[in-house]
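As a starting point, one isolated chain is supplied in structure tokens, in the form predicted alone.
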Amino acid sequence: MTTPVLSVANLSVRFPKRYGAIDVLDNIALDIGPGERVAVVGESGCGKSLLGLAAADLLPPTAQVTGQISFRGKDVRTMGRRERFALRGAGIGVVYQDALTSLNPGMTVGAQLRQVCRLGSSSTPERLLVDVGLTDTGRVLRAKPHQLSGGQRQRVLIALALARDPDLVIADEPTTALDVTVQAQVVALLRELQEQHHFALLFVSHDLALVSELASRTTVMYAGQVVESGPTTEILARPRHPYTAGLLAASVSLEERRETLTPIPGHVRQPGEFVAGCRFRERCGNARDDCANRPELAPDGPGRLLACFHPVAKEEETP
């Protein structure tokens, strides 16, 4: 079998000073193969971005981590300092959601790109900008971040992430601050670049429409736990976990021509308020007494995993 570019197994993360013994990320498992596009979805507060930070070895020192994070078959947590430093950028590139705060406001785009390229790049700042669709390279290189549009800044971030030819790119909600048209352009660009450069892509998002355009596999998270995963087309067409079905029912779809949306009642609790057992049970219409116990993630058909005692019946369709 091909060794995954990224393999996460039994990963749990705690912040003892803030939440005590609560696992903010709880027993996470995730594999991404070479050249694969995988999405992680869920509401705000579900742990998606925290998982991305853990995968990129960017958790703060206050985090208490157990489990395994392997990059190209080697455990990141046992790497020496130099290896871990080299991992960032050369092995793993990250595209953050807010380009205006991620870029240095006092430096020109050209200066920031040159800094990264000096660390080791097969490209040039000009070539990187052209690759992400910014053909007016002279103007963009001279500009500071505030002088560019939101979409242009996001393309610069993508250029920075790709500068050192990483094997894995983690895109952490890269379209959040953009309008719908620009969101679609950024997703199309990510897909095009991924096909050209063959890097693996971990796409963190709450937007199911964008996920359907980009990812081959999808992992659904709720309150720091994986509740369902599988091929994206299967997950979106036939969700098995009530939470996944709720996300779809609350999403706008022009094709279905639904006049009303069905919101999920309640909200994601803060880690210090997580309930025992299934963390979704307070918001779930399928919940029963046995949901006070934790459902384990188990196979649910070819390529699919599910953690639920009372899933959506296979013959049911999402409303």
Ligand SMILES: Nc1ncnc2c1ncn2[C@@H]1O[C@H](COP(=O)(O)OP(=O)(O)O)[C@@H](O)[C@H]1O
Given for the second form:
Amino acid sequence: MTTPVLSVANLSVRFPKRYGAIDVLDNIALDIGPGERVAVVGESGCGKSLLGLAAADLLPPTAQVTGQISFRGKDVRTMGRRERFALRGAGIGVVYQDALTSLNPGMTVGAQLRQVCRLGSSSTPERLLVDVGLTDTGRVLRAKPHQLSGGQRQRVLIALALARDPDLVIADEPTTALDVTVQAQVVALLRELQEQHHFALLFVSHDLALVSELASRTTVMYAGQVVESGPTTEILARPRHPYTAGLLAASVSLEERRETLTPIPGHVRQPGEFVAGCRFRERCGNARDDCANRPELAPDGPGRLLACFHPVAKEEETP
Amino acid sequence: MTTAAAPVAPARRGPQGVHIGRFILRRLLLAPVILLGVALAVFVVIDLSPNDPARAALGLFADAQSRAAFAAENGLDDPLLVRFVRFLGDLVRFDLGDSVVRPESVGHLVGMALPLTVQLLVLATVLAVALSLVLGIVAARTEGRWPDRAISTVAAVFQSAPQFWIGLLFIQLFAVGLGVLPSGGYQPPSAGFSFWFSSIVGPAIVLALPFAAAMTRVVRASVADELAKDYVRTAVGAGVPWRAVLLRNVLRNALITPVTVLGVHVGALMSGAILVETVFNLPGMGSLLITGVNQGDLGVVRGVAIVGAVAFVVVNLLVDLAYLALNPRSAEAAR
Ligand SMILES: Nc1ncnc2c1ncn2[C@@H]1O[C@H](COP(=O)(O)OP(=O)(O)O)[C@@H](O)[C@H]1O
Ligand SMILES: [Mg+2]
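Switching forms now, from the form predicted alone to the form predicted together with the named molecule, please provide the structure.
Below: every chain and molecule of the assembly, starting with the one above.
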């Protein structure tokens, strides 16, 4: 087997000042092979952005990290300064969630692209903008971020992430701030760029329907824990964790356009209020007393992992 | 590439350019109006003073007749407005009138005193800006740790300490104690650079310290704020080296607030110069003003006040333009 581009194991993140000994990310495992497209799904507040930032070694200094994060088989956290530095941009490119705040308001798009391209790139700022589907590149290069539309800004952010030809691109809900038609365009663009450049893609989203377009494997997270993972088609067709089933019922499928949406009752708690055991149990219809213990992530059929004592029955179709 | 091109946002460059042009034009048109108001205020306040120019010129024991003759000769009994217009007329010809005590014209006296004060102010500003930038950035990068605490504490002390006290302490330490700097007096640049510099660097430091302390705290807060922003993570995550992130990406945005604060401090710096010139016995505008007041020499007082006010207005205009250059969007906001 080839070494994964990114391998995360036993990853836990705490914010001691704010949440004490609570694992805001709890024992996360995730592998991404070269050129593979993997999705991380969960409601907002589940720790998806934290996972993305941890993988890119960009967590704020207030975060306390334990576990392994390996890039091409080398542990990121034991790397020397130089290696770690070389990882940024050239090894891993990140498309952040909020394009407006993630671009420098005081610099032109051109200046921001140039300073990154200068560090080593097979492309130029103009070519990058064309690659991400922007026309009128001259004007965009001269513009400050606030002079562009939301979709244009997100494309610029993608261009920045790709500028140094990374092996892995982490796209953190790159479409949440956009309206639906632009969302679909950006997802199509990411897919197309991935097929062209063959980078591995970690796609973070709260929308299972979007994921089906893009990722071959999906990991479902709830409140900082992995609840289920496996091939995307399998997970969408036969969700095993009640949370996944709930997400699916609540999602507007792009293909089926289901008539009724059933939202999951309640909301994700703040890390300070996480319950012990299965963190989903207070919102779960299948919960029993034994859910007060932590269910371990264990194999559940070919290529699938599940952490649940009372999963959705196998023969049952999507609820 | 088959993906549809992103819809092009309406071009917003044009209107913004217009805003900036209008903003600058308005500030430039406003400046003469402010200057006129300032000139009037100075004129009226000094006119209201109980000092009698005739008595100052002719001495305490001059008789009523010669005082009246002096008043008539100088138009002292004309209505206020007439005298103000005459004063303005002189002013636009750079004629500040005569000293009633000394043989030289006010323009001449100001011309002698102004270079020293300008050197003092410029040097103090340069020192304060340089010091506050370095210390503010170091404090921001070590937020909460000991360098930050040390810098913030020292800054707080110097910001609240009275300037004359700092001045006296400074003289005691460097002139009397260590003997490395003169305790006062001025050497013009023509006396040689090192003489000039050692005569002015001490007063400039004393003048700069409270200003530098205030600016350090502002720079620290502003840079720390900016470093916490998402775009810094974008640059760091793309592999941009720290120094470049700081100097090329962060500083420009972080300086917007300090530049406005700079404008607020210009007035304090100018009044500080009066004090420092007195403490260090330097023959600048401050000393000229103080002697003018002591001798009841209204012409001199008025001349110094006018020049100071004009300088104040001009410097504030420059600060506004610098702010605009750093933050073009403020022109839209200030509409
Ligand atoms: N810098 C931080 N300090 C403290 N807590 C944080 C920080 N960043 C994120 N969190 C907490 O971690 C949890 C997960 O956040 P996030 O990863 O942004 O979720 P998601 O991206 O899935 O919406 C949130 O409850 C948030 O409060
Ligand atoms: Mg997020």
